[in-house]
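Read the single chain below, which is given as structure tokens and is the form predicted on its own.
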Amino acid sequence: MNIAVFGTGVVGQVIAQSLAEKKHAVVIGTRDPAASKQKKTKDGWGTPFGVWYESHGDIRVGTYEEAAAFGEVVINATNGGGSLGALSLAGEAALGDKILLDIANPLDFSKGAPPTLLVCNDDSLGEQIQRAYPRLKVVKTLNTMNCELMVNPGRLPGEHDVFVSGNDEAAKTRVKSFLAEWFGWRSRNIIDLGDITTARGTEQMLPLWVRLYGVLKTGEFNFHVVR
């Protein structure tokens, strides 16, 4: 499948590698493709760009509207605060109808760390990306773990779960098959939260993920519903 991922940051390359690996032909956007190449520094988490670029040369690098024109379905692993920018610089045409899973959290640092979120209560980051772009399918998903055990459950013994919220049923059961296809998610470890607005729930679990970062020292951890 021809999958674009949004954003050149730690989330964006676990998940570009991992769906390159299962041979998905992966284009990732970005603002600038010429600058992302070109970073080497390491400025946050991971590995720079530019760096980890050099070594996935099986992974195409675009403008955000190549991306999407490409994707026949579109992962936003950007920023959170800078999703709807990088949204709208792809825009609505190459966007189109198609399925976006939206693994991104609305985390505010600007007064430093831990973070608030950006947007909280009664809305959230996925609703925000919905109302802006009706013809999109949004489904929120994968934004409650770190980015390793988004892609690999089985990093973690014993049971654990991922969310999924979104409008169109559709879509969110194919997103279903893309997590245990693309990823190894078991069926009965998937949580169908319902609409859109249940990403409020999800995304409001991130200043207590955080917390618990803080105290285990690692992200190496998840939620499990016991039932």
Given for the second form:
Number of protein chains: 2
Amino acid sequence: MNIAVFGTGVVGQVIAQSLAEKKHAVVIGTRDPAASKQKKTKDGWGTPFGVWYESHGDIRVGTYEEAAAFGEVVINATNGGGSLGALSLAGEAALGDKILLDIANPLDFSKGAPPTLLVCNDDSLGEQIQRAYPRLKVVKTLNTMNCELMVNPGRLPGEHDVFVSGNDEAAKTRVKSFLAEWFGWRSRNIIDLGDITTARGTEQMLPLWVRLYGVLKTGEFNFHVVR
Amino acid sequence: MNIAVFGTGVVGQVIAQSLAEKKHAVVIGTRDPAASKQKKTKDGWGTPFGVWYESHGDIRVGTYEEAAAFGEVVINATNGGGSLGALSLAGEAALGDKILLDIANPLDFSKGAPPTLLVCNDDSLGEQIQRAYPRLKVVKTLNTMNCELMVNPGRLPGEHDVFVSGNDEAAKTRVKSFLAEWFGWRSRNIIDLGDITTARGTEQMLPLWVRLYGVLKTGEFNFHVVR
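Target state, the form predicted together with a further copy of the same chain; input state, the form predicted on its own:
The next block holds the full complex; its first chain is the one shown before.
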């Protein structure tokens, strides 16, 4: 499948690599492809994109618009604060009525760590995106765990869960099959919360997630809803 | 132990009954004890307090101030929106430097269900209480599950967790032992998140909790941090 991944950070890298390994054709979208390819200095988590890109010859890089036009589905792996800007650069024409897996979180590090949220309570990033692009089929998912677990839930033993929120039932059904086929999520561990407003629930897990990260000193954990 | 339980709703009822069964002396605090005892009509979850009270002769009812003065520890099981008002009626003199287990959530049902939060993101009810009563040793805990599970985690099979947030280490140590002795929480399932600001993390789980309640059609579930 042709897949667009928005974002050159560690989440985008891990998602793109995982999909390329499964022989999907991946184009990573970024604001300035030339600048991203030249970026060789570390400024966050993971590998500088320019270094990472050199060892991933099967993955292409383009503008957000080029990536969106290429992808049958689009995965939003940008920083949450930059997501609407990235989508705006992609443009409504290229995004069309595609499925967008929104895996971003609207974290605000401007006041230091642990971060707060840029939007919460009576709204969410998932809803903001859906409102801005009504034709897009936004499905919020995977945003409650670190990226290594997103693409390989088997790294953690036993039962743990991934949530799905979205307005379009057919799109959610496809996303659930993507989660299973691409990354190995078992259907019993995929919890459909309902429409896109339920993204408020999963985005607001991040304040707990970041504190657990501080206490456990690792991001290698996930939530399980025990029933 | 002498224990004050603030709140006559289902959470206060279940907590008070569980403690009384373990032979603790419990006084339930309420705004107007006479009115609470006469309340025989249903206006929320659980049993009308006046009906419940008649079958729980071992549990006394008093004003918030009387209950606080009586308790060696105080458990805040009021509606989150009414917690600061209840504490204000109890008064600083009666509250003193006691341990307050804050198990309330600042849910706002004024715009219908599912509720939003009255405070979140860069503040929490736990912090509001701690700021208002600096001598009180506020420990946020048990607020991420329904009350039947609070007092009997064994209702759910397997591993699932309870969180603890508070500024006073000695108070948290005592609360952890209360959780074990009163209700049977295993120490490996008690996760200390840090100071009272970490209550932002657990209070903001409620938006997910209420949606899971909608999907699962039961409150008989809890979260497990799988590592």
